[in-house]
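In structure tokens, one chain follows: the form predicted on its own.
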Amino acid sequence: MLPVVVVHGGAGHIPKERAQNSTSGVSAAARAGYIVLKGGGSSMDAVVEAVTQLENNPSFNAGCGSVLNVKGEVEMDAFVMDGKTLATGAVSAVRDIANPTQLARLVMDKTSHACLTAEGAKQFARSMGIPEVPMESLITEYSRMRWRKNIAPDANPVECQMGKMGTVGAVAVDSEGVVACATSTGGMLNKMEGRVGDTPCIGCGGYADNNSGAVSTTGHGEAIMKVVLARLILFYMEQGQSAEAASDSALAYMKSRVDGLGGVVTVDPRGNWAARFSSRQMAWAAAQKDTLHYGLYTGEHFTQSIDEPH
């Protein structure tokens, strides 16, 4: 079974015309992280390579292609764990970096903190020799088209999150049976300044722990911070539910108590994984076994050969 990596590009409703955009990078992005784990990488390595890919790929909300604040800029937020020694590392706010995710490996290695925030982060940054980047260099037209449309006066906020592409995140077991995972995003469009999604929070936006497997999210982050979404999948998977069995009955509790659509992937220990979503639409991908796995829609689930062009 192992090693496997599952990623995410996002729950939400994609564009008919970015859709093939989506399910590409998303494909890309595990064979990118298989190809670490395959070359005796850790589960950490991969993910983190997986989402760089996401964070690197204009078509997804995270690093290049961020959404928009309410004033017309990018923050981000990432976050990392190790199922070993469940460590952790994240970054809210960044503004000036290309790969957030990197940045929080680094507040996990390199620190005796978790987590790091705008001004502190950014010096952080710094210290490391991680270059700033233009924010403009983030900033795509699409997310410039669609931040002008719902400032309009007569913007209806309903339409306005359609076609939000949502947070990117990946989760792996390498071969040694230690789970991992990583998620950034660029969070809500047109939040307010300053705003904190479930991303770069614990238990909220991801979790890895080896004894019971390893989850990333994407959603409506206020909904999955309430439920704890990424734990309490671990939860269920704990008491005995498969990795697809948990993240289902996650989800609909997530529904069923604030009303909040999402998408998870999720692994266990052993190499089952799942790709699960309430919403629309997920683009998701996994490789394991020279497979690629892949699909978009609810109940969509393609094969093809890890080497053939996507």
Second form
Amino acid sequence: MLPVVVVHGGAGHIPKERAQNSTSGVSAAARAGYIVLKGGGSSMDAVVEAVTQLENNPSFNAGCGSVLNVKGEVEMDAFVMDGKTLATGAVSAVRDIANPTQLARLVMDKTSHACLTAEGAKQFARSMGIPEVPMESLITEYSRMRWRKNIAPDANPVECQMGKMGTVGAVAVDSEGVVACATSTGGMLNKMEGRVGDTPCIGCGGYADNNSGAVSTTGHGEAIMKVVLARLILFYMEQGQSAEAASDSALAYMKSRVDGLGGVVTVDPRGNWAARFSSRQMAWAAAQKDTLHYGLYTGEHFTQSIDEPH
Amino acid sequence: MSAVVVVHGGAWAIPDDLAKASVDGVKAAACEGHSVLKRGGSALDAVEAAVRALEDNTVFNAGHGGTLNTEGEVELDAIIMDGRTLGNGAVSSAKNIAHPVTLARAVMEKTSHCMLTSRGANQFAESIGMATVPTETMVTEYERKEWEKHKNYVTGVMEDFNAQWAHDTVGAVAVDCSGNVACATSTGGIRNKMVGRVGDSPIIGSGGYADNLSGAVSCTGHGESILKVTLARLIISHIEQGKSVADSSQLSLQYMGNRVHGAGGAIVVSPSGQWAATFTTERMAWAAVDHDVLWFGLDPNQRSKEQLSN
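The form predicted together with its partner chain, contrasted with the form predicted on its own above:
Below, the chain from earlier opens the complete complex, with every other chain and molecule after it.
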């Protein structure tokens, strides 16, 4: 059953014309994470690799391709957690770097803190020799178009919902049975400057504990925060529910208690995994026993050999 | 229906020369919260009033009296949460605001977000007419001296003794006469922290959590440890499984000590008016008003009381 990696490219309403890019992007990221695991790499290495790929892929709301805040700027959040030690690193509202997940990992590995925000996060990046990139390089035509549409006084509310979600993430168990998670995002479309969502908040955007499992979440950030979604799923698993049942129960609770939609990828230390969502779609992919699994719409579960081209 | 308010002024090895002022401070804040509840005010109003009183009191590390980061600036974090709706608001790394808890409440009530950080938090404060306070006014002589002394220690030595660090975050929990619970937590963080360091206080599920179905919690102690175990939400999970507020707090703090070697404290109140103030540090300044009796303590197992005149 081990090792396994599961990635998501965001829960939400993904427009048809972007569906193909989403599916191939998460599949490539899952493959990349799996190669790390097969090579003896840790689950932390695997999730950081997978999410880094998604940050570099302009089709996703993370790193390059991030949605814009109300001022038309990119502010990013990211989070990593190690299930063995509960060590964790996070950055919020960080600007002008290509890979916030790697910076979050450095917060975990190189400081005595768990979270750095904004200017402080950027200063730390500089001190670690992480290159500053022009904000423009993170902005795509698509994100600029969405921002413009949302600013307009007659903005279509349905279209506004599209791209209000997003976020990318991954969970993994390595061959030693250590679990880890990583989550990264540009946040909510047209958010206020400095708005921090669930992603960098431990227990909300993700959680990893060798005693129960690892989770990475996506969806309506404020709703995820209210129910501390990732930690909630693991509480259910601690009480004996499977990864799938726990994920579904928690998503249902979030919907009924605070009217929020989202999606999760979840794994337990034995390698049982689930990719579940209450939103219309969630691009996801998993790699286990040399098999690639993936889906986008509710009920989809495709499989192929990991070596076959997607 | 019994309205109760509990406040804390930080869990750490409070030195004797700060002991009386700390206990006086939490007693006064508990009475502030109690006045609100007595005239029929909400739990949310009560925790805000109590924490505002603690933020004004320079003995505590929140608002005025906040500790300095490595560059000699004050960066403030706060959270407030309404157990009825799970609505919450938080700010991290807000500069020179006298009442971060009030700013956090404004995030909850005046925006569609749950958390604002840094410059964005300050811009929002300005937009609602909240004044900034010059650093010199916020920082005490004592703090400035301690900060300079601290700068001369090798960081490694201090890290081993997290219980010795000042953790005088402040917080309050309350249940009102309608059975609604609320929590609030506010802090200047750790002395000499890295710029932009965010601890547990503003992170939902860690620094605090409130849910009418189970109770409200506010935590204090070693922030990075509290985050790793999502302490507030952990305490709530034990309450959900039927344990008393005292046992839930004790078990969770013990777990934090065993799993991640962190010490701290928590105040908890249940919707039916049960309450507890528990800590694993040497001391915690706390006070509660329940049925017109003022309870307070500092040392382990200390429970002093005074009858309040009506």
